[in-house]
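One chain follows as structure tokens, the form predicted alone.
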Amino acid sequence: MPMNRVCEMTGAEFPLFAFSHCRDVVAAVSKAGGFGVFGATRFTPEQLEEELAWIDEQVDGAPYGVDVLVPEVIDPAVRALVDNRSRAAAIDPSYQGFVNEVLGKYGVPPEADLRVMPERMGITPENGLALMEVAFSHPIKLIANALGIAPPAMIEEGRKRGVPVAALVGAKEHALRQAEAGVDIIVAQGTEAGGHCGEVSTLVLIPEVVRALGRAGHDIPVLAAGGIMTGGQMAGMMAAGAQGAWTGSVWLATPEAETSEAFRDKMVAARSRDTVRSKSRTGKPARQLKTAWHDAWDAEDGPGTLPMPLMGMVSEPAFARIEREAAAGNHEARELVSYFVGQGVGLVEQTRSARQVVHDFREEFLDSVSGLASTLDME
């Protein structure tokens, strides 16, 4: 019997949703009784097809989902740029010079020209919709969208195929707009989260969104996201009205993740105050592990960040250079190693397998629920 409505909708055994850009994490979580959600944004449609075909073979019928980014708001400065070559050409060469200057201070050799991302890759509406089409060709049990209202095409196709559509929000007014648009699940994500996030804390956002949806007559389940790294936190959010947890950062410290050993080491050593909400990686506010890269771009005398997707076209090749140097033994470059990660990083004490993380969440969740019941003399 499903644990709650969101489990019934998605087929999840335990409502622990694991967002990851790594197929290995997604498959391991789903097979362990959680629900893996594959982040599709950094892939071309052809690459996504390969990744999802692999997941299909690995999960033995266990449910999983896909997360795409179809941004609702596009900066007017880039709206007319229709491909990655034209976007790269629109970036002033001084930005590459600034990248070389920042990285050069940490022993990373300069590159004369900006590398052009492959076509059909990057956070744009057309790329997101193309990835959505690939996702729907697989037996997914959930599709999610962030950065604005879920597009009508996604909601329509989801209903046609019986696939719930989830949307990430950072404020109650966003949740109400998504509900009115017809999404099936709201993922309320607090500012503690890694990646793109708003400014409201998870502890405030969850009950606020649950209350607002109920008062408006929307019977839509809510998943809690942002800083959730333990089963105890998950239980607390469910006590506040959520029906499960949407997690991301906790999986970055698993050996299955796409993260490097250097970054995982930095995660274990990091404090919760070592993250920063910055536009310097994607062009929109996103929380990540703070380094001198962020100090340079966010400084008053810096060049200023570019709009999405241009900023990502500058930053991603730079971080690939950093990772290569760090892996080759450049200890200075390790200081610049960074990734999207939430404030919950301070709760990461060691690396664990994805399967072990699911197991620990279950145990901590049950211990917290039974402990609370015991405290209230309700057993």
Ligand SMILES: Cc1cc2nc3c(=O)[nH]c(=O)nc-3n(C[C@H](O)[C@H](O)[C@H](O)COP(=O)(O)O)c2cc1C
Second form
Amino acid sequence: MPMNRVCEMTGAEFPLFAFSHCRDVVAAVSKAGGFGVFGATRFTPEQLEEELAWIDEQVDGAPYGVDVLVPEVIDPAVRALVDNRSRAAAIDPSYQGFVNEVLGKYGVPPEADLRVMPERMGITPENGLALMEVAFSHPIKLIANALGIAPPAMIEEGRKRGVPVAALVGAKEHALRQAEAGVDIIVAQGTEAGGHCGEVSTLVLIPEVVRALGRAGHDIPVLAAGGIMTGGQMAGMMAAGAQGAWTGSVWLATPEAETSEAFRDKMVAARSRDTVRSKSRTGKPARQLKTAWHDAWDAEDGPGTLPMPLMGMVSEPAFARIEREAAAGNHEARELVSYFVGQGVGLVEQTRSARQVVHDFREEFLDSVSGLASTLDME
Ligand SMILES: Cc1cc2nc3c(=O)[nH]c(=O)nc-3n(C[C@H](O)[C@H](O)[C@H](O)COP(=O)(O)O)c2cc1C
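Please move on to the form predicted together with the ligand, as the form predicted alone is already shown.
Entire complex below, previous chain first.
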């Protein structure tokens, strides 16, 4: 029986990969026959250990994976800062003043000090590697990395343990570099995607990456990411050469997700043009729901954004304040509620359970595959 390569490598029943920072989504998707991938970046190693132990208990042997971020390129200005205390100390107080000014316009009260992020948390190479070690101590069936070439330690450990290593890329050249470094699966992610992304659309990137890998003699399967919200889109990308879909935004509109009710309501109301690719949340270009926060930081007369991970140390406490105020009924604060989300947000019509999303993807996938052949009488 022919078998989908990525399903064979990971044990997924249906090649729908669900990236989420929420363990409930990961477990629900894996149990429904998709493949949940737990995004580890916002946890300390100890917290990740707890989250993965919970997932292990829930999934009853169903396959799941973990995604860590080991950034390859570090801004020289932050390289010498080795802990979060010294990073916080390096941020000019005027940035906090700017945050208070932007939030103040929307009735969010000021806060005196930058809160120091717990140590061993934040997107740095050391933290990514520490999270990777925790991930490998669990029965994961995939480990993924983004923001650069997968580190040699990940590739070696993956080989030793028989865990495929996936790498997210936004350009053909990056896919070729990852293939040469030895990764097992390429996740080609278009600019439509929520979170960190490049500039090429998914529709162009998938055939471009599949073709380039093939021509260079790399027999590596590709997953398509960016803007995929339906089983029909998934089928389209598989027709273009991908072995499956890697999704993020669609899970944010499930009640299991980490998103607030205010954000989920905004997702239902949003159009595909309401997102922006901006450095103003993490320090690297990431797609998110556009608000006055992004206008202020990206304005020519704004203070300019800080490098990763300093920008996150300024923005995350601010977004937490905004969410708190919105949840307490402050309607002005609601205007500033934002999160990473892709252009596919324009296709969100309602919230659905994660299990239902997997079910709908399967149905739409099958309908579109059989429908296409039959409408042209080519079966
Ligand atoms: C809220 C959110 C957070 C994300 N965080 C990460 C991350 O930490 N690591 C990563 O590799 N990708 C991250 N991504 C990107 C996803 O892995 C995925 O490639 C992307 O969501 C696919 O595009 P889509 O959002 O249009 O489905 C994130 C995406 C979203 C929506």
